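Next comes just one chain, in structure tokens: the form predicted alone.
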Amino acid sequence: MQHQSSEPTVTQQAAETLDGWYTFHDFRRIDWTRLKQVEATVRTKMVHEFQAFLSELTQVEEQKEGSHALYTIIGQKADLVLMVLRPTMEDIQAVEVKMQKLDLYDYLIPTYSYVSVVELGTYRGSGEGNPYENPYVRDRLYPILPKSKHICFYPMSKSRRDGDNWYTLSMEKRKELMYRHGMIGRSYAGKIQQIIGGSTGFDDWEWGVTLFANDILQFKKIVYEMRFDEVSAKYGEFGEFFIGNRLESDELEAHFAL
């Protein structure tokens, strides 16, 4: 009896990544039913405590030791998202614990969260010398989040389906595909700022993508255009999308007024 021979599986070269600040997206739903039962003076006190917490985050940002952004979320997936960037996972957890101790957070129900680290791929190379000493690279790895009017967040992975497995493609093929994919993104320079969070081993998906824009329609345009690119059309798998509007600290009292 002859045994069928099969070609050995070739292990492809992994693309190296440059990693920066750790990121945490905390999505919450406001329990308006319970909050309505709280006296107005007590609600105001809770909001002021939350504003003081945000002021502490702003001080960290001014010292360039992290960044944060607070947005409302449109639709029923959540009401608020707080995105936090910090140098270590311990710093991320410290912020998370401090949030959970706020009186207002008794009325903010967790609906989703995402943990990642700001990531830059090296398919196009990382330049000469130590990339972590390159000012351009550092600005992308350790970003101060923009004050844009709108946010869009979604998780994604590269497919591992038979026939369409990103991780069995050669390095040369992946470089070619990512170059073309990146050209689309660069065409939106000045319209959208993108933060890529690598989350393999950290969360359920492989990347968390956060987009910032002053024109919310740009989110639809870039995602739609990229769907026709081979990287997304054949190898992209996407989770839920969250979009929202910027919420300033001084708007919180009006936002929670009843």
Second form
Amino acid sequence: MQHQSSEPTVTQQAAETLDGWYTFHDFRRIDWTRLKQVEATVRTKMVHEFQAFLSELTQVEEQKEGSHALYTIIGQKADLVLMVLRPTMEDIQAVEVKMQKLDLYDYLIPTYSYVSVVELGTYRGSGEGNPYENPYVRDRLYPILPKSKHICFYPMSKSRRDGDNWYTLSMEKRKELMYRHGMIGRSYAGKIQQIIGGSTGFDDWEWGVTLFANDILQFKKIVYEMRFDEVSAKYGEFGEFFIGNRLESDELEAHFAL
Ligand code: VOV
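Can I have the other form now, the form predicted in complex with harderoheme (III) (VOV), not the form predicted alone?
And the full complex, kicking off with our chain again.
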């Protein structure tokens, strides 16, 4: 029997992407039960070693050769997330290996991770000349993460369901839809900063969405408002959501104190 499909069979043009720093989100649960058995002085030493590691990451950030952010995670999915941006996947892995060797990480159990690359779409064009030399584009592709009070992370894909297949829409239609997405996004200027990581072929979803805000309620507002926009309403598929509060290096001793 011949397969009946409402989808057009023409191959559509892929949107070109501009790709920046590689991105790694590392989610961990604190194994409090085991940590409670560690003597206070040893625990403090482990925290100091972690702080020294974070200082090294800060030095890289000051040289504008990467960026990072440490947040607590609210709820049971994780307790902490360290988000790291680096120029190459080798650099990302070097940070990952170094981190795993820290004594404190014997007590930080991996619960989730996400690998992507900071991505800018070109549905609106990419301006004149080489976009990788445009200072505005460079600031977006190689971002120094904001020091916002809150983070929200979730992975998402665009639907390939029969009838609602993003990948069979014409370039024209996708441009129009992404324009409207961008307009909603822009109404959150000054309230939310977004980092979109492209992850097709890198991780289980197609994008990792990281949002930063000082007012945590803005995450709920933007995600809800976007649910009514066609791009999300019809084509958005979402993974787990993680939200958290900023954790400064000098707060770590208090955070791990018992
Ligand atoms: C601060 C908010 C904000 C702003 C300003 C914003 C703007 C824009 C622009 C201008 C463009 C690029 C379009 C182009 O010209 O290429 C994008 C692109 C993208 N976005 Fe976005 N987005 C925001 C915010 C924002 C949110 C909250 C989400 C999650 C959606 C939801 O429902 O939970 C999201 C997702 C994405 C994705 C997955 C992509 C890539 C899609 C693709 O198919 O390539 N985004 N986004």
